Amino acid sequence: MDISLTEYKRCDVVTVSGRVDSSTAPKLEEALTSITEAGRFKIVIDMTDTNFVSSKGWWTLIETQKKCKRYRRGEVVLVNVMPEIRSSLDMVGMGSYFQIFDDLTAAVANF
């Protein structure tokens, strides 16, 4: 899994390619810790390139959606997702919990 951040004057984006697996997502978690505790919560995780998305690599995203939302502060939008890994979402039932963009623009205008 390879990550890269871009930090734009209205949110950050994440890029993610690759599996976000047990084993990969404590480096995803990592990264997206690293914008929370700089004090920016409004967060675009771009899965253009991912493929796969395990229970652990939702639960990262999810725990910092926690994070972003509390005191209303902001929150984490998911862009280009697979439709596997949409499906996947739906199926744990958290497909409400992340607002979904089919564009990177978009989901960065959202903010």
Second form
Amino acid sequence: MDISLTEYKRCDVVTVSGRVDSSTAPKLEEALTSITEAGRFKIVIDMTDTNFVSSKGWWTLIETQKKCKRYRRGEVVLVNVMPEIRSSLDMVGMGSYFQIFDDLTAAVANF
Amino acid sequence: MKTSSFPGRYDSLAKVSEFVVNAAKEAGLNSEEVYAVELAVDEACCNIIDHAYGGEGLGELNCTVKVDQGKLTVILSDTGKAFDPKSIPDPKLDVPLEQLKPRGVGLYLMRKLMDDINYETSPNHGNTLTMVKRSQSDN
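Cool, the form predicted alone is there; where's the form predicted together with the partner chain?
Time for the whole complex; same chain goes first.
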């Protein structure tokens, strides 16, 4: 898994490529924590090149979503989620906790 | 039938995944079904590492794949602690975000993603989880 972070005026974009599983999720958690600890809570996760997310990965995103939505100070939104990943997210009922956009521009414009 | 053993660590997950994904493709499963197998096996391996062994590096993950046309059987075995899958309730998922607790999702996903799941445990041979995925076109 590779992660790149881009800080925009309105939000932070986290581009995640490869597999998010129990081995790699801590690295994602670290990246997301670095953003929230800097007091930034509007986060776009670009999943265009993410090809696998296990429940450990979803919990990492859920915990960040909890932090961001607290006091209505922000939100985590997802971009370009592969249909198979999206279907597993819906299967565990977690789909309703995230807005999912088809393109990055729309996701950034949401903030 | 092919068998491979992996160290019971999280950094084995990608290798286990490659092993079962290749078998799932060989069995003629479609991309959605291949992903279902990949996810179910990942969740099962994490349960073995976290719950059966109680941590990383404490035992092996043994994975056997049996390829039939339109059907894949995955057998995962370990020598860790036994558990009764029936004792694990389905997670509460239809709750407000703040109340979500990271528990029990792996087993729930495995049940949803695979067609058959069977768990056996014996004092001499450890735990054996058998999961079957069939191609939709054969149903």
